[in-house]
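Take a look at this single chain in structure tokens; it is the form predicted on its own.
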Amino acid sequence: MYQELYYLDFIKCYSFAKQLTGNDQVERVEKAERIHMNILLVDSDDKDRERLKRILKSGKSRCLVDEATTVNEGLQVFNSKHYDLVLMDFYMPQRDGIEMLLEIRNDRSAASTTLIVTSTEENETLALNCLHAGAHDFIVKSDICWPRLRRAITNAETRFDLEGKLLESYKNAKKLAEHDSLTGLANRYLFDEYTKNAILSHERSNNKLAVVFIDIDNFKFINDAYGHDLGDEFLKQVVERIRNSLRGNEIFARLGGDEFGLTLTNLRTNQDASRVAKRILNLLDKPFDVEDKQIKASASIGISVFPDQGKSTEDLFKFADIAMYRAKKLGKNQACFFEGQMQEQFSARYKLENQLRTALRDKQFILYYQPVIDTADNTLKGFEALIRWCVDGKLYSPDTFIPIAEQSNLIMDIGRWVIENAIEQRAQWQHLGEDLSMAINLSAVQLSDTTLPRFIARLLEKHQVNPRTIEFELTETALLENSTAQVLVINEIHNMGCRIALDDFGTGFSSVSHLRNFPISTVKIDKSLMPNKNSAKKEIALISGLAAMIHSLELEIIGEGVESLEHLELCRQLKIHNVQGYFFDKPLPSYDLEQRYCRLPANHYV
């Protein structure tokens, strides 16, 4: 390192020779005067050293000069101990001063000492060889005076000076380069270092590697919820947690936001790797205090295994990614290793993510809309908008691209075409009835977009639609983070007169808490609740129970999947006033529906 150093370019050394002041240099001279000095003569001329002997002794310090005559016995009395000064003739007998210099110059002990080449000839080449092997000067012997060597010598702890700061600067840079600030971790380009050199190593020898990729569940919803402030310290507590519990020879690396990844080395079986990310995951699971507030943290883990699914940094970091991602996909606070099939599915995911892209650009995608039906006299009460994606004449279905599409945060773009195609379409149908209401999904990704109020408040003005005959659904999964900004998005919608709908009740997370915390307005009954000819009364019972409970809480309910007469009368019975089903039509695209309920009477269905 201090050997690339003395390479530098002059001028940068002297620019920084400049900061010093006159007394720096004065203080420097008066201490070369007074100081006791250790001094080493190699030379294998014996008038020459006496000549320089007197010299030195002419000075006002005190000088204790050793001798040598060759380059070899030369290095052995410098190993012997420290020396401020080595004055060393060029031309010696089998080895020359330059090799003499190279060889101190790797010795880092020597880094204080001033390194003096003499000659009898004055060669200007000869001297530029002796500077960039590293002299401190290079001297003709007949213009040797003690002025002359105190004056290299001042000059030579001057360079001592810069040399360090110029160390410490680029042991600085180089931190900030390999380094994050916010953590302290390794980055991204350490990381792929280091795991790059530790597989080569691995190759010689039957141990395993492991890469370990670390995603924090949900931080995006702390940072929304707190801040970006509070969110950065909740990262570095997660970290020194994680931190402490590692052996101390892995290399610990933040790749960038809240993805972390972890290189193992020198394992003997994938359960070391396994053991690893367990403990991870029950440290995680204690909450952490952070500026007073209690915050629950879980933690999606992908890993993968050198040499048993990858012999590279790119695969092994592939694999990890997808194994990650497998492990959020199956429910998030869990470890999964990446396994062959994997990789189809994620390519598969991949390919359909782009169609995804096209289709927006292309705009492929097409609203449908079912009926809402009144049970009473089966009269149109309203529609629910349904997304479809036609490709080549083909539609395909929600089910099939919209959990890509809230992975990869396409559905927020997806998202407003549906809500400003369907207010738009709503406008396009006031003849149809001024009360008729357009129900409208929302993702709970969607509900992370603080903007997303004042967007649909600006389409409501744009086409003039009364805001309570737009009805938001939501699934009670978009409900479970309950976050403050998702709160505040649902709160907002609410107070610009628009109304909501909680979807699918009665199946997966339903909860009685949702529709006390919550502005909802609605409550639709999951068609997997609709009894069927061989149902038991136990189901009958459970659908009749959910009907009285909603109703006690004067909610509107609407019951889906309505496919049968016998459905329709069950629903008169429960007092359902509102439903939707195949019974009376399944999703039509707008121009077919307006041919139906523009031409047809009310009691078309009785």
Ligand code: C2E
Given for the second form:
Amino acid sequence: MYQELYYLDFIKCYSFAKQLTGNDQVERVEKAERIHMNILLVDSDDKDRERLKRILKSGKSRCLVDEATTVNEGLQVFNSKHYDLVLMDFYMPQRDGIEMLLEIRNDRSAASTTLIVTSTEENETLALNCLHAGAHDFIVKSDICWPRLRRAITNAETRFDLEGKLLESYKNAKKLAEHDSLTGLANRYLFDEYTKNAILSHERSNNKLAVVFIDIDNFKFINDAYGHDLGDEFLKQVVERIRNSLRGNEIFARLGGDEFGLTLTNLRTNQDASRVAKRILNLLDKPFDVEDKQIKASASIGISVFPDQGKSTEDLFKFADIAMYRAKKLGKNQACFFEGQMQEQFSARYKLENQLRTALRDKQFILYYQPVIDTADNTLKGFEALIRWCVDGKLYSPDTFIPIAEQSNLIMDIGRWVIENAIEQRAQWQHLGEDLSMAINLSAVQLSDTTLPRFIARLLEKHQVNPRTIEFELTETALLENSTAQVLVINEIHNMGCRIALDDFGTGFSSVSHLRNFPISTVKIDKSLMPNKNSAKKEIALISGLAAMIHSLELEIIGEGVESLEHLELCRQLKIHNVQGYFFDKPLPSYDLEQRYCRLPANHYV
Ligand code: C2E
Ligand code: CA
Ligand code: CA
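Now the other one: the form predicted together with this ligand, given that the block above is the form predicted on its own.
To see the whole picture, the full complex is given below, headed by that same chain.
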């Protein structure tokens, strides 16, 4: 393949390269006259050979001339040493000059030999055939003189030179096209090619091959916290450490930003691959010293093995990716082998993803709203919009599809659909009260969309909704994962006048720093913290403590999961002024809520 490409590129680049070398022409003519040359004459006609020898000697160069009278003899002599020039007659007994050319051109060691075909007659078609077969020139015997030969030799030399330079530039271009410029590692293309070929050679052996995907954990943090230059430097160091630990029976490639691939060949057992993975994890364990900063790193590694789990690059890559995803999910800093059931889960996920796409297109989502109630007088304070998926008469809860929507980025579109509909609904419920709030859940993924604040602003404007009545709910994990860009999105939404609530508080880190560092105005205490009937004092103490802490930061509190009068009483006691829960209402479609809460004109739904 390498040679084929080279010759294709050669033709394309010939005129370009000519400009590069044209100036050396004079020098080369001089060289042709100075140097000692090995010349082979292949001609069955004794007189013609004698004449050619005389002409060659008339030149200033020192020639060592060997002779042959047939093609077979000529080829035999040709193979005995290197010749600078072969002058062959076209018409020879048994085999002609073209056959000789073809044999010589197939011999790579002959690449720098000038091949000239001679003929007694002027024949354009024959001349072209000879050139196509690889001759550098075709000269009628009567025209042969030293200057004519010299020109043919220098032309051929110019061409060798060009080919050399083109080969060099081709090699450079190939390197650029196949390697990552930051780390010098192979890129995805080369990784793919290498793995494909390695699989082919493993099909004939009993050995195994492993595809290992490595994803650096939390690289985004490093980039965001210290900037891209340091991030790049860090990646280079990571690569260096891994590269130094490899044995040489593999290819190591950069597949994307912080994602790397290894294809390990000639393994006897799967353990060989897991040993490499463990070695990599151990290597990363020692902090990196980048621009005077100590950076801790870890990686999530996914492994798939040929032939056990897959027989094509596509399958092995897909399975290594799934296994890597699993390693991340299990808490990062570990390696996972692909297992069959992951494939089933993967297929189910893939199916669901497609169904969600259809759901969006076919408007199968609806919003339910759960009232938020003021504990002082049990009046309506606002709503939380909660999505439902309605398909084939069944209603699916968001827990079954939001995580998949987040993994596939579909949450971007679904989330926008929610925002649009909730704001529109808020506008329609204006008559219920000017200050009535509408809470909308935002996924962490949505925060990476820097156009989100503008999208929200346009909707508020369009529906004439006061931003203060819209509250976006974020979970603590969303805040934890935040990059600088995401923090900017939160701040921008807050600066527009919308409120930010921290959802499910008490389930994760429950960190005070999040409450202080982000523009949060409301904290929602998770429903799991509502004590059940025979709950111990400890549980009551926990919710009391959290409520006191939130009060001390002068933030509003919403108690979730109020299912009983006891819950309501407890909230009142703890000065949790706003609550949601089945004790009042389950999330309901807007129509049902209007029946309950609104005094609408009788013909509203006509
Ligand atoms: P969440 O934001 O914590 O929503 C509250 C969940 O608690 C809702 O479940 C609600 O139906 C349920 N709930 C309300 N009152 C009670 C109660 O008294 N007892 C009990 N046991 N549960 C109660 P739902 O609607 O199934 O939503 C589940 C989660 O899905 C939500 O939790 C939220 O994280 C996510 N979600 C819902 N809609 C959206 C959305 O539009 N976008 C995003 N990103 N996530 C959403
Ligand atoms: Ca919520
Ligand atoms: Ca919640």
